[in-house]
Every structure is written in C-alpha cells, then in structure tokens.
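Okay, so here's just one chain, in structure tokens, the form predicted alone.
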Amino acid sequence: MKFYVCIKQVPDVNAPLQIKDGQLIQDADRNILNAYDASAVEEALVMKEAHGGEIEVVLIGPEKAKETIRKALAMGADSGSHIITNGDESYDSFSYAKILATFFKDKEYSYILCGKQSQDTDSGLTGSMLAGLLGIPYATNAVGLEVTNGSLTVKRQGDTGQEIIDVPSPGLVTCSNDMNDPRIPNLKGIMQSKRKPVDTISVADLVVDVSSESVKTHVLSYEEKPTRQPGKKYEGEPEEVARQVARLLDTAENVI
C-alpha cells in the first residue's frame, strides 16, 4: 500500500505570542510538526509495520519548513515532497486543497492521510476539500484505522458516538490526535532521515491559481480575547432567588 501523509509546519502553541496593532507576533524560530499530522504519520507507520507498504509525506511551506519534513522522515516515513512557497503567502484551507489536488492529480496511491485540523487556524477543512477536488471517498476525525481486505476500516468520532466506516481505495482520511501517541525519533532515525529523498517543487510550477484574489478567507486583524465578566451571586430565600433568576433569563434582559 502507498500512503501519502499531508503535513504542515505550524507555530509552537506553547511559545509566547503577542498582539500588536491587530497583528499576531510569534517567535519565528519556534515551529513544529502539526500535532494532528504527527498522529497521521504515526498511524501510517503502524499500518506499514503490520502490512508493508510505503509512506511519503507532503508539505507546503517555505524553505525552512524542510526541517519538519525531516522530523517525519526521522519517525519512519520513507520519502518526502516539499512544495516550496515564498513564506509570505496568506493561504486559506481552499488554497492548500487546490495546491495538493494539483500535486496528487497524476499520483498513484492507496490512501491520503491528513491531520483533521492544524494547530494554527483550527479550520479543519483542507482534508475534506482535497477529497472533494480529487473525487475520492473520505472519512473525517478518525480515532482508529485498520486494514481489512485491502481497504481501510475507519473508526471515527461522531457527535453522539463512534462510527465504523469502510473507505475503499483510493481514499482519504483525516486523523484525530486522540488516535495514538506519535513516536519520538531516536538517534538512528534522525541519522537515517538525512539520507532519505526529498523532492522539491515550486508552488508556481504546479500552475494553480492561489493568488490573493482566489483566496476565499482573509484575516483582517487579531485582538485579545475579551475579559470574562464576573458572575452574579444571589442570596436569600429560594423563592426570591428563583424570581431573580427568572427575571435575569427573561428575553428583555438580553440574556437568552
């Protein structure tokens, strides 16, 4: 089986940040592999170890994002493809999906795995959009994968419980970070990653329109989360407290 895993370099959510003049200022040197994508890589590795196959990771990002590809290779992926950007683009989920769809249009694969969302925007849309553009079946928010007769049996977390879905090949699955604990690369894996092949291609060479005019979502500015207003405490006889709460919940109070 051939697995492609789409990964993304994101800012470390534990790094300090600040908002100044509506702009988000982060430590440019604190970038990591998106946690949801790390779970997707780990799940692909587990299936490869059990059933054989090949794993290639794909990343869209600037030149410095290659270190994130090496992290996935050190975990055990076989190869990587780096779609290089300038680093100052404002891509949204649809832009990433269009770039990836163009990349995959002439590729052969059994399954594409993605993280269910990225830690920087939490949109959770790219995987589904990519499957739609490619015209392949998909399942989202997977918490478990199992190879059954050449297809994937996906356990996904729904709103009211877990669902079991059969996804035929070729297909796509977005993975939750609740499905496993991604392995930490050891020294041997890190050394081997330096010798594994990484193909590079400019996003411009894919001939896909990701200009600012084609981007569907634009971030206008950032602002601090508003301070939560303190709650109200009522004391007295239960009947009187109940009347006060009822008045508070009245639509005239703009509470509900």
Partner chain sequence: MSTLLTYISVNDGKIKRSSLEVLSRCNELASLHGLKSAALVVDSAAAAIADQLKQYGPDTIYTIENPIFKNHLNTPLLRALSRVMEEINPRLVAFASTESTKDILGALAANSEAASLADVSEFELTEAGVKAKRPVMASKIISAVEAKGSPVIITVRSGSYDVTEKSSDAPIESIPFSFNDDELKITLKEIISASGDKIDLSEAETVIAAGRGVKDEEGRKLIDELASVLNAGIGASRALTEAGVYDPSLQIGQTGKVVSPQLYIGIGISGAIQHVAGMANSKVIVAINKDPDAPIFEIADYGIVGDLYKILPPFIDELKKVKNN
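These figures come from a predicted structure and were not determined experimentally. Residue numbers count along the first chain shown, from 1. Whichever C-alpha set is largest while still superposing within 1.5 Å between the two forms counts as the rigid core. First, how it differs from the form predicted together with the partner chain.
Positional change of Glu240 between the two forms reaches 2 Å or more at the C-alpha, relative to the superposed core.
Taking the rigid core as fixed, one finds a CA shift for Pro230 of 2 Å or more between the two forms.
Output block for the form predicted together with the partner chain, input the form predicted alone:
Below: the lone chain, stripped of partners and molecules.
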C-alpha cells in the first residue's frame, strides 16, 4: 500500500504569543509538526509495520519548514515532497487543498492521510476539501484505522458515538490525535532521515491558481481573548470549603 501523509508546520501554541497592532507575533518563532499530522504519520507507520508498504509525506511551506519533513522522516516515513512557498502568502485551507489536489492529480496511491485540523487555526477543512477536489471517498476525525484486504476500516468519532466505516482505495482519511501517541524520533531515525529522499517542488511549477485574488477567506486581524480573572481560592478543611463553595454556587451565583 502506498500512503501519502499531508503534514503541516504550525506555530507552537505553547510558545509565548502577543498581539501587536492586530498582528499575531510569536516571539520565539517556534514551529512544530502539527500534532494531528504526527498522529497520521504514526498511524501510517503502524499500518506499514503490520502490512508493508510505503509512506511519503507532503508538505506545503517555506524553505525552513523542511525541518518538519525531516521530523516525519525521522519518525520513519520513507520519503518526502516539499512544495515550497515564500511563506508570506495568505493561503487559506482551500488554497492548500487546491495545491495538494494538483500535486496528487497524477499520483498513484492507496490512501491519503491528513490531520483532522491544524493545531493553530482549528479549521479542519483541508482534508475533506482535498477529497472533494479529487473526487475520492473520505472519512474525517478518525480515531482508529485498520487494514483489511488492502482497504481501510475507519473508526470515526461522531457526535454521540463512533462510526465504523469502510473507505475504499483510493480514499482519504483525516486523523484525530486521539488515536495514538506519535513516536518521538530516536537517534537512528534522525540519522537515517538525512539520507531519505525529499523532492522539492515550487508552487509556481504546479498549474494551480492560488493568486491572492483567488483566496476567498482572510484573517483581518487578531485580538486578545477577554481574559477571565481568577476568582477566589479556597484552601483548608475539606468539609468547610466544600460547604462554603456549594452554598455560594446557590446564593451568589444561582446556578444550582
């Protein structure tokens, strides 16, 4: 089986952030492999280990995002394709989906795996957009994958329960990070990753319209979320504080 995993480099949401004149500034410029994509890579590795096959990761991003491809290769993916951007374009999910669709047009694959969403924007659009553009069956929010006779059985988390779905090949699945704990590359993996092939492609070389006029959604500005002020801390005799708070929830807050 041939798996493609679409991976994205995202700013680390745990790094200090600030907003200046409506712009989002990440002081440390710390970028990581999107956690949901790391889970997709992990899942592909597990399937490959059990059933054989090949894993290629695809990333659209600036030159320096290459470290994220290396990370996936160090985890164990076999090869990578880096679709290089300047890094200052204002692409939205649809732009990325269009670029990916163009990339996949003449590729052969069993399945494309995506993350369920980008950790920084929580959009969750690219995967199903890509499936839509390629006209292939898909399932989102997978929390479990299984290979049966060369095709995938997906356990997807629905609103109230889980749906077990067969997705025929070629198809696409978006992965939740609830399905596994992605492995941390070990030293051997890191050393091998340098010798694994990474194809570089310029966005300009793909015949796709992602000009700024074609991008339909934009971020206008960022603002701080109104912060909640910490309330009172109750420490001391458990019985006493428990009673105190229970009463306040009734009398002061009226939420009981």
